[in-house]
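Have a look below at one chain only, the form predicted alone, in structure tokens format.
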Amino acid sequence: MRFAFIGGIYSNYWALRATLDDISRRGVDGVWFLGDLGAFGPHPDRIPELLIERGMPGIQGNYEESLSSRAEDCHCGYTDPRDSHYAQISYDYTFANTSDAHKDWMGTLPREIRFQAGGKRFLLVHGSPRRINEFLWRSTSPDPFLERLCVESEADVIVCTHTGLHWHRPLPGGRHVVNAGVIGRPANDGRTNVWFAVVEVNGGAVTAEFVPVEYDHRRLAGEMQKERLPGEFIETVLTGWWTTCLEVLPPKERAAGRF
């Protein structure tokens, strides 16, 4: 069985379109988006819409529990005051421009979908089983720590996105955590395209692999520039390269980048 998962979307209504075309064509048994629908992009309103025509499940990101409460801010986890000020700079322009209708359904979405298949329990969260905006990332997360998670959290595969950034860890037991990356920018190396997940269960071995996806990036920095999102974020979509959020990043993943 091969399931498609789809990490933070942040408003990239072309990234979408692209990206479940692709998954049509794949013929996959299950998808699920997981999480942070708006931030960064434009016209935050087009992405609920779309989800809810195809009827697509998932689950709530911090962005979703932020804006159906009507919180402040996003409640992203960052701690540095520059990722702070974009942060809240995009969670303001997501929030006056989502409808209220929308808020309220983003409340209704569940905070994390379990499912079995191939004998393997998944658990799919936004950011951990832990809590809804912890990080994972690849550099930091070692093995008996994501073991805990699994064991804890009574799950065999651990599927996850909020940092940006797709990986996959085999553990012992055969246990595995999938980092979806995101499909809302690029994953910080110089390419314009962004990531999704595919996760293969068969005879009890588990798979991922992660598809790039070209979209037209060129057409959604045209619409950012005139909803005069900040210059930084449409850099980021033109060039592959992060310009903001970057204090977060655990030192392996910021040298990885240009800044």
Given for the second form:
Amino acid sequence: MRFAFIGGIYSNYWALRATLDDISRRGVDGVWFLGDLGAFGPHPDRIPELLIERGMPGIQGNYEESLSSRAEDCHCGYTDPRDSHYAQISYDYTFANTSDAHKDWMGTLPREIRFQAGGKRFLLVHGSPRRINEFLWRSTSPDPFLERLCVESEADVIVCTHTGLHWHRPLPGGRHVVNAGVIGRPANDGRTNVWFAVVEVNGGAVTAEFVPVEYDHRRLAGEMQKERLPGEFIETVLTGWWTTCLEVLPPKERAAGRF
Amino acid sequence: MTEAPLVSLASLDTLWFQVSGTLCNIACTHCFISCSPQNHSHEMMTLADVEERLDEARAIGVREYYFTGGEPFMNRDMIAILEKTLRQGPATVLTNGMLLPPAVCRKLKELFDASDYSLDIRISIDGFDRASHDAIRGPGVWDRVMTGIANLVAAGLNPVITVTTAAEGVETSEGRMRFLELMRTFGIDKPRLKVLSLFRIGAEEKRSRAYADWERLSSDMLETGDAGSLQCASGRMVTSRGVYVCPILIEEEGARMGDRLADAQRPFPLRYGACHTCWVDGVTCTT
Ligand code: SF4
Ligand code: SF4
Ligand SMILES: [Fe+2]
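Return the structure block for the form predicted in complex with the partner chain; the form predicted alone was the one displayed.
Below is the whole assembly, all chains and molecules, this chain first.
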């Protein structure tokens, strides 16, 4: 059985359309979104509209938690003032441009989803099983720690997002943690495409594949310009390098980027 | 006075090692544990000491490791300790940056590249220039730190620079911008900066002032916030003398919780003045 997981969408409508097309071409046994539908990009209402229309199941991210409770910020979990400054611009824009009906709908989304497939207990969360805004980076999530998260949350396969960077770690005990990455912005690798994850369970074996998605990023950039979103965000869309929210990156992930 | 509130160890995520004890090659006026070349209250740890706790930590599922002192690079086993640690998780070293010759920096870069997990070096600076830094840390220190930073950068590492609020104005956004600019002049092109507040214990008690009696926590105060964000809710400190509740209170006998991590899982009463700073300023020593 094969499942597709869509991480943070960040109001990237064109990437979502391209991702859904790709998923329907390959044919999977289930698709879920993992939260953070808004932030960063323009016209946030287009995302819930499309997801509701397709009837896709999914969970809340910190964005949906904040928007549905009418909070004043995104609870993204940044500690650096510059990171928080840009996060606030995104949030204020998204808050002002999301309808009340969509905000209420976000509040009805579950915080986690569990299911069993091929004898494996899947757990879908936004940040980590214990916190909606915990960052699970590859270089700071060692095996013993991930093993503990799996045991404590009674899961064999944890799928998460929130950091923006995708990775998969098979654990020595046979469990797996997959960070699906995001389709909202590129992965800080100098490429303009975004990523989603396909996880396959086959005779007890779990494999994960990350799928690069090309989309009309120039069109997105043009819309962001019209909406007067920060030039730094547009630069990221056009170059594939992160220009903001850099201080939360651990040293290995930071060293891999340009800024 | 009311009973001190208890904080439980919700999850042991962060393990600290006082890896060079209280021994430091300098004696800063603001050091919160009064480290110096003569302070032997906690001794240098051996690779074997550290390994024992690492084994325990692996079984518990600890997320990250921090190494401090004193000055960690006074420990002759430091590279071996990091090599061992990086096999099971990410490591951060808090250093004054004075003992970083090119050969050590190259070795650190090798460890950085070889590990799946992050290795981070944090260097503390006090003030915007040589004069203010050396007034706190001692004459000649600034120049040696600049050499250490240059060696790290030349080896391809990008240290986090931490600065305490002893650097006047650094907590404002202009002060911050000014400091980031300063870091670029050190040759750091992706500046990573962390501002820390000061604790009024150890040498810092003499530099500014001691805690007043009212600067203690009560259970009511804790109800207004998230006690889970305190360091003692998610971490412990290992020294040559055993396991302590947090990196801040290692000079308090009452903060020693046992010999092994297994002995140090119980809740801890926040009865110290430093607990007040932690709570009120939301202090965290991790990056
Ligand atoms: S503050 Fe750091 S460098 Fe200064 S004496 Fe204390 S341990 Fe040593
Ligand atoms: S000093 Fe801070 S971290 Fe240590 S026990 Fe007190 S509140 Fe907890
Ligand atoms: Fe998120």
